[in-house]
Structure formats: C-alpha cells, structure tokens
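What follows is a single chain, given as structure tokens, in the form predicted alone.
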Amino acid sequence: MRLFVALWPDAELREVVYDSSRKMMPKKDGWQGRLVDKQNLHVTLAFLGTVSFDRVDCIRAAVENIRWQPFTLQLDQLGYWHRPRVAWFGVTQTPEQLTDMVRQLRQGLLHCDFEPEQRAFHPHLTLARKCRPPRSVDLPVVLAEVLNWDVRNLALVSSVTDPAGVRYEVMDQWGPSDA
C-alpha cells in the first residue's frame, strides 16, 4: 500500500478550495495543467510510500499518540514549484500547533522504522499537477481572500491507482486529543 498521513478537509472546504482554484487558475489566462480532483484535496503531513500491512498498526499508533487541539490553517498564498510542476495553496505563517503536530508525527514514525524527513515542512494543498502558470504571473502571490480551514482531523490515507487515475481512500481518522 502507498500511504500518507494528512490533514483531511471536510466536503464544504473541498468545494471552496476547488472553486477558488478554478477562479485563480483559469485556462483562458494561460494556466495549463490538470486540476487535482476535489476528492483528493489534502495537506500531507508525512508521505510514507509503499508500506507493508504489518507496519500499519505502528503507523496508526504513532498518529493516535499525537496530542493536539483544533486550530485554523489560513491558506493565504497561491504558489508554484517548477521542478514538480505543481500549483498549490499555502500559508505565509505556519501555526505553532501544526508545527508541533508534524514534530510529534515524525518522532512517532521513527518507532515504526521510517527514516526521518530531512526537509523542512511547508504546508500546502496541491491544486494542479503537470501545470505551468502564465508568464505574466509572479508566484507566490498573497491571496485577496484567505481560505480559513478549521482543522479538526488527521487521516491515514491510501493512494490507489486504477484505470480512472489516482484516488485517495481514508483508512482511518483521528480528532483532537483531550489532553
């Protein structure tokens, strides 16, 4: 199984993000690429890659042990990475709660024999792949309208490839801790 741990938005936020991305990245203005299916929108906290079934319980325990309270993630940037050719919504300020959540997750995954991620964490929600912005757009750009996401759950997600493309299946979800 190909797995990752993510912040998983509710249906209402998915609609808002999807509609906003279509407005901000219109093909008529020169944007090229493929929009991410709205059911696949998320913020990856840890990409685990191909994982054997015998490691799933350890991953679940690592996520379950994270202590966190609900917080708001303010998606306030539209950006683009040239190398993977990905457009994204991101944040100018990462909430301390999210930074702590990722730190706890990385620590917990060490006990499951995952190599620690060496790159700094940059929360983003991928909007389009294999894309290219118009030359007239200087990215990243701060959004006129901030998209506020009230984070209420973490998810363990499986990436499934089939003839229709890639789809993500939530295997498990966790809410904020009581502590």
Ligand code: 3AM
Second form
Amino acid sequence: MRLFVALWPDAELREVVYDSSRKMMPKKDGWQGRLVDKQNLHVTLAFLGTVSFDRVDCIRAAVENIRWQPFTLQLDQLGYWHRPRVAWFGVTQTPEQLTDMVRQLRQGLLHCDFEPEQRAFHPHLTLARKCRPPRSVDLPVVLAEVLNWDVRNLALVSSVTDPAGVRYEVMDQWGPSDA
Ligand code: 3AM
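Please supply the corresponding structure for the form predicted in complex with the ligand (the preceding block corresponds to the form predicted alone).
Entire complex below, previous chain first.
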C-alpha cells in the first residue's frame, strides 16, 4: 500500500478549488499541464510511501493521537515548483495549529519506525501536474479571492494506480480532538 496523511476537503470545497484553478490557469492564456482530478485534491501532511499492512495500526494511532482544534486555512496564493512541475494553491501564513499538527504527526510516526522527515513543511494543494505556466505570469500570485478552508478532518489515504490513472482512497478519517 502507498499511503499518505492529508487534509481532505469536503465536496463543496473541492468544487470551489477546482473551479478556481480552472479560472486561474486557462489554457487559452498558455497554461500547459493536467489538472488534478477534483476528487483527488488534498493537502499532504506526511507521505509514507509503500507500507506493509502490519504497520497500519501504528500509523492510525499516530494520527489519532494528534491533539488539535478546528482551524481555517486561507489559501491565498497560486504558485509553481519547477522541478516537480506542479502548480498549487498555498498560504502566505501557515496557521500555528497546522504547524503543530504536522509536528505531532512527524513525532508520532517515529514510533512506527519511519525515518525522521528532514524537509520543512510547505502546505500546498497541488492543482496541476506536468505543468508549465505561461512566461508572462509571475508566480506566486496572490489570489483575488481567498479560499477559506475550515479544516475539520484528517485522513489516512491510500494511493492506487490503475489503468485509468491515480486514485486516492480514504482509509480512515479523524475529526478534531476533544477539548
Ligand atoms: O500533495 P502533493 O501532490 O504534493 O506528490 C505526491 C503527492 O503530493 C507525494 O505524495 C502525495 C500523495 O501522492 N509523493 C509521491 N511520491 C512521493 C515521494 N517519493 C511523494 N512525496 C515524497 N516522496
């Protein structure tokens, strides 16, 4: 199983993000690439890679033990990374709650024998892959309309590759911890 832990948008937010990404990256303006399927949109918190079944309980416990309260993620930037050739929505300001959530998650995963994650966490929601923006666009750009995401759940997700492409299956979801 190829697994990752993510913030998982509800159906309504998926529509909003997808519509907004189509508007922000029109082909007619020279944007190239493939938009991520609407049902695949998410923010990765930890990529776990290929994991054997016997480690899943430990991973579930690591996510379940995170102490967090609901918070709002303000997606306010459209950006691009050259090396992976992905376009994304991101945040100017990472909420303290999210930084703390990822810190707890990384800490918890150490107990499941994952290598410590060395890379800094840059919250982003990937919108398009194999992407190339037009030269005329200077990225990142600030969105005219901020997308407010009221984060209410965390998901353990399995990435399944089949002939139709990559599909993400939510294995489990958790809400905020009790006060
Ligand atoms: O959230 P994004 O789209 O940035 O790129 C993959 C996606 O990230 C990433 O895990 C998320 C869910 O598939 N991913 C895939 N392979 C990876 C790897 N070997 C990886 N991240 C780190 N290392």
